[in-house]
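Below you'll find only one chain, the form predicted on its own, shown as structure tokens.
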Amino acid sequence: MNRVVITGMGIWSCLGKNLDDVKNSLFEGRSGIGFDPKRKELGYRSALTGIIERPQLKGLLDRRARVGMAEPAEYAYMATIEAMKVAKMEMDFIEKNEVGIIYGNDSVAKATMEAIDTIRAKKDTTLLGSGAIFQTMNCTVTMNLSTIFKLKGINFTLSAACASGSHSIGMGYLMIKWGLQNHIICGGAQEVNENTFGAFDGLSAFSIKEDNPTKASKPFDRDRDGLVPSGGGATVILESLDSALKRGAPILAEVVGYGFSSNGEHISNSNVDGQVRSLSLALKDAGLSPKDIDYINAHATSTPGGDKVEAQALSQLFGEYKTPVSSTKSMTGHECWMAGASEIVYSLLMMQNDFIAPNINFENPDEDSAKLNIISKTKQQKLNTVLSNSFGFGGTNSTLIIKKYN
């Protein structure tokens, strides 16, 4: 079995367009949530969203490369070029080695809707252009990035709702651990536009605290009224330890545990048993006990039902150790298909800089969150071992554990 390390990371989110900006936002507890008037015009209950700037790829990529990229692929590209720079992974290395890609994504709404609108208006499919097919496919990230970077290893998109980004890292970890690959680009991407979240908004799942957007996402707080949608792109580069040492790559951390489970019950409601099994499997895989975890980056999305179940699961395993817990979704909103990957990047930034990012807007615990050690203000603390949860519709659960390399 190979040891698996993280040698690169990159991020494009509502907290910033690079690692330094995102680190500062996390440390300062700065929210990236705002108000999108276009959503109100379309009839959304909630116009709250993570505010993210679309990348300007002209000048970075030629038109042929750009034309097939949907919004998630654009975010993923920006995150990946930053991750490759951090990892010191140059194109000549990629050309001579099998570098793979597994990326989480679960929808491409805007490109699909625009293609259908064009067909309905023009009654002529030839007017869609050559890039439409590559924009509308769910694998728009992996098909584009594998082509742009000329990757020769494993190449597929992982679709698992809000656990997509986390499972992509978990699957990359397993492939390298088992010796099937040595280098894999992993991550998650989520588009952020008015076409994306209409069905989600229709479930009344979103916060309607529109008078103060930065206060709307309140994970674990008894006064929460729903999540805030968000997105972007986050990439980590996984490698076998031997490969990383051989090429002199920086080692940011080691992936030591991956747990997963299916609730096997309701399509949208979580349950404690499923989450506890995912957490327990990750701990077993890592050879760790709950007392060994220094910090938990919770999935907690700011929904009453979801937060309640996770608080109960975490309390069952970690309650007696008062393990520090926070949800970075209090600042970012719920980054959906990207979240499991971005929260590993956020956790790595905390680990590198010896702090725990706050669960902002946490003012009044409920009976379940009161049992947890929720960090509501930035806390300076050395972090050796960090656990990150991701749970998605359909009852898919993923837990990752990363550790400082030694």
Second form
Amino acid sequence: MNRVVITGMGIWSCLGKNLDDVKNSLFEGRSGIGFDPKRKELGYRSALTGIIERPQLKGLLDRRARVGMAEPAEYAYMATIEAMKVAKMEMDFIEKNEVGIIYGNDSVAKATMEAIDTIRAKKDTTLLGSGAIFQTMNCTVTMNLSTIFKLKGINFTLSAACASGSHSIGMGYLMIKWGLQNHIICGGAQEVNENTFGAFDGLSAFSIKEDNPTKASKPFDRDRDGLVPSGGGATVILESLDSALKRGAPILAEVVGYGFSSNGEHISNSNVDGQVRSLSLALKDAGLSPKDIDYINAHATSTPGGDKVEAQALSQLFGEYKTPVSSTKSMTGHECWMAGASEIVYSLLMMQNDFIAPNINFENPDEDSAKLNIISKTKQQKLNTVLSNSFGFGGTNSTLIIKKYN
Amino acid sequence: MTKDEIIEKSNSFFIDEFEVDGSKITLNANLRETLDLDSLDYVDLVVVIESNFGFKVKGEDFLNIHTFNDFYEYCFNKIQEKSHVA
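For comparison with the form predicted on its own, would you give the structure of this protein in the form predicted together with its partner chain?
Then the entire complex follows, led off by the chain already shown.
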């Protein structure tokens, strides 16, 4: 079996449009949350959102490449070109080798709604233009990026709700571990617009602390009242260790564990048993025990029910070791389909720069989070082994463990 | 709409939408080669014609459009037909 390493990473998020800016935001505990008035006009219960700039791709990509790209593909493209630069992976290498892509994405609501509006208005499908089909499919990211980068390896989109990004890295890890591929672009992307989150808002899942947006997302805090939707794109380049050494690529970390499970119960409510099974499987896969984990990047989204269950699952396995825990969603909001990938990027940045990013807005624990060692202020600490959780609707759970390469 | 107006408007969307170098657009230049059109691009050409000139091109009409001049003539005639019907 191959060892699997991460040789590149890139990010486009509400914390910054490149690794350096995002690292500084994480270190300073800076929130990327704001208020989108358009959502109020549409009757949203909460207009809170991660504030993300749309990339300007004109000049970077030709028209034919751009017309089929919906918002998630644009973010993913920006994250991927940064990741390839970090990985020192040039087009010449990609053309001569089998490089794949597995990317998490679970919606293109805006592109789909706009296409439907055009059909209704024009009563003529040709007038949708050539890009609509490639924008309105969930695999808009992988269809477009595989074409732009001329990829020849595995090529698919993974849709697993808010665990999509994490599972995409897990699947890439398994493919390389078992020798089926040597290099895979993995990641997660999430559109951020007033069309996307309406149905989620309708469940009263979002925080309504609109008077103070940067304070609204407060995972694990006693007074949390819901999540803040967010998004962007995050990419990691996975490679077999042999390939990375042969290329002389930088090795940012090793992926040592992937665990997964399904709750087998409610469509939106999480459960402790499912999460514990995912955590345990990841630890077993990595050959580690809970005491070996230096830091946990929690899934915790700031919902009353979800954070409670995760706190119980984490305390069951890690409670006695007082393992440091934080949820970077306190700063980013919930990056949904992207979150599992972006939180690996955030964890890598912490690992590289010897700090734990804070769980901002954590002021008072509840009875469950009181059992965890939640880091509410930036802590300087060397990190060798980091665990990252992602959970999604339908009871899908994913846990990744990354380790400094030795 | 005069023919000159059609030429000006068409060249504007060729340059903006199809990102062609304006100096390459001449009356006798080949439309498909100059704009580097593939089968998908023709669908987008239908869209920009409809949004700029208000008529829908039939796919088979493109068979007789070779040069930019053919394109301008075709659009001029279609707009004339439309105004006579109106």
